[in-house]
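First, one chain by itself: the form predicted alone, in structure tokens.
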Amino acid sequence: MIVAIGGIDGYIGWALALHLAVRGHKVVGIDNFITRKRVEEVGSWSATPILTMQERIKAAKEVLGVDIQFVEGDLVNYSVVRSFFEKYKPDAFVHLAEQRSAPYSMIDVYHAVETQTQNIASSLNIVYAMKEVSPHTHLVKMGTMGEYGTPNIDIPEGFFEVEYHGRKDYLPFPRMASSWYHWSKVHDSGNMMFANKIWGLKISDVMQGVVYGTRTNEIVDERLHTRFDFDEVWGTALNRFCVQTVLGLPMTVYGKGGQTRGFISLTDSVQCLRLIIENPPDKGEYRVFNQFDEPYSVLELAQKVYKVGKEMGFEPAIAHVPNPRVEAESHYYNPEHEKLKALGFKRTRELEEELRNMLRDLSRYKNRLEAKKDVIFPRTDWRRARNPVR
């Protein structure tokens, strides 16, 4: 299959490219490297040093024997998107090229508007280009489990049957997002449903949980590293906890730490995406997958890192700090996730096993972490946007 990856330079994008290429798929990526610039904007960098795209592609050829094609371009520019689809007409397009940070979207009005306009525009450009020049393409659009929020009922995979005033229907499950970023993904999902309805495009909407890990089975050489962010804007709670443990800093648990989300390892995330790509929907079908392995609360994650860190000789500590986010700190959380299992998904990485790998890998780059340790602690407050200066 010809698989195109939007956002191939990113954390999941590069790992997915390697995973698909070694399995014989023809991979072509497109990226404008804006994540590198945005991470630099907040004063941070990847914990694992990452090469230029040209150097990465060369290393993939030398180490894994695979050929990956690349186009530098911005998916917010429709002419770029249309030209890309005209040239490659991919069997599948995996859309990972969106601003992916909730805190980044909450910094000020500029970051909020930039997040929503660019995320929504790129997705609309893709479906229009598919309609015009590549209607056979299967779009794998990355959503987020954060679209659902934390309702006090079980969360289905996209749709559920509801009865109201004696009448029944099968409807999209209500979205209750918690940041401008998450709302941009909600709008994306609505737009993808509409594009499917009016044009019959094949679309898989992936509600992805939090992804963790420093490597996959294909990342067997330092030159093949994918990025790993750890600052308060781009790094997840689990990433921050691992880095703080390596640096001998207390893990900063926001509030009581009862906030619960679904998690999945990077290895298993790319496995899920491959299964979705290799098992496309029928013509005219729109489907939703909840992609995660197990749910954990923030405090449970800190306790897991504490346990593994102790066993490995670190001196971990847990500290509770005021929560800069507006979110329920204790809530019910029980999402369904059966569709990927039906495609053959099986967990290959346990959390504690992956934590050991993460702590070992991060220890190798302790000097890089030490140089940027000030950016780990929370500065972005949901209630008080920073003064907008541009």
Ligand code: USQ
Given for the second form:
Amino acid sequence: MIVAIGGIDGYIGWALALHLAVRGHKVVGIDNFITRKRVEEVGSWSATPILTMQERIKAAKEVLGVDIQFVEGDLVNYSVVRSFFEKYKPDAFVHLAEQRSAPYSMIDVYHAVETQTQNIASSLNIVYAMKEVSPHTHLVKMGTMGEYGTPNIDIPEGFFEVEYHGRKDYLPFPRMASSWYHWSKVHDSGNMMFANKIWGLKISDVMQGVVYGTRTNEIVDERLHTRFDFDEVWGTALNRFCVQTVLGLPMTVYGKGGQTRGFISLTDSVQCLRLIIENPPDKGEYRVFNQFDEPYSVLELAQKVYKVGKEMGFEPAIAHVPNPRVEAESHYYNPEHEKLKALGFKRTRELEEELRNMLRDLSRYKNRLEAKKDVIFPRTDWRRARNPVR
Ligand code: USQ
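Given the form predicted alone, state the structure of the form predicted in complex with this ligand.
Starting with the chain above, the whole complex follows.
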């Protein structure tokens, strides 16, 4: 298949490109390198040193024997998107090119507006370009489990049957997101559903949980590393806990740590995305997947890192710091996740094994982590936007 990856330079994008290329898919990526700039903006960098795109592509050829094509471009620019679709007419387009950090979107009004306008505009540009020049393309749109929030009932995969005042319907499950970033994905989901309804485009909307890990089966050489963020804005919970443990810093569990989320390893994330690509929807179908291995509370994860860290000779510690976010301390959480299993998804990495790999991999880059120690502790506060004057 010809698979296009929007955001190929990112954490999942690069790992997915290698995974698909090794399996014989023709991969073409597009990126404007904005994540590199935005991570620099908050004073950080990737824990793993990452090469330029040209060097990455060369390394993929030398190490894995695969060819990856690349176009530099911004998906917010419609003419760029349309030309891309006209040229490559991909069988699938995986949209991983949105601003993906909740804290980044909460910094101030500019970051909130930037997140929502860029995320929503890029997705709209893609569906318009598909409709105009490539209607056979299957759009795999990265959404987030955070769209649903934490309702006090089970969470279905996108839709549920509801009865109200004696009448029944099959409707989108309510979305109750918890950051401007997560809301941008909710708005996207509405737009994707509508694009499918009016033009019959094939769309898979992927509600993914928090991703963790430093490697996949294809990342077998230092030159093939994908990025790995750990600062308070770009790093996610479990990845940050491993970095904190390597640095001898306490793990920053926000509040009591009762917040529960679905988590998935990077290896399993790219496996799921491949299954979705290789099993496209029927013509005119819009489908929703909940993509995660297992739900864990934040405290449970910190305790796992503590246990594995201790076994490996680190001196882990857990700190309960005031929660900078507005979220429930503890709550019911039971999302369904059967559809990917029906496509053949089987979890490949056990959490403790993956934590061992992460702690080992990150220890090799301890100097890079030390150098950015100051940007690890949380400072972006949901209740207090920073001075918005530019
Ligand atoms: N948390 C801590 N300590 C930390 C960092 C986070 O306790 O040092 C807590 C947060 O308060 C939250 C949970 O861990 O309750 C998850 O936070 P996160 O930063 O790991 O993840 P989140 O902001 O939800 O966003 C990440 C990705 C986003 C993706 C989302 C999937 O950045 O792109 O959409 O995970 S989900 O969480 O399922 O919505």
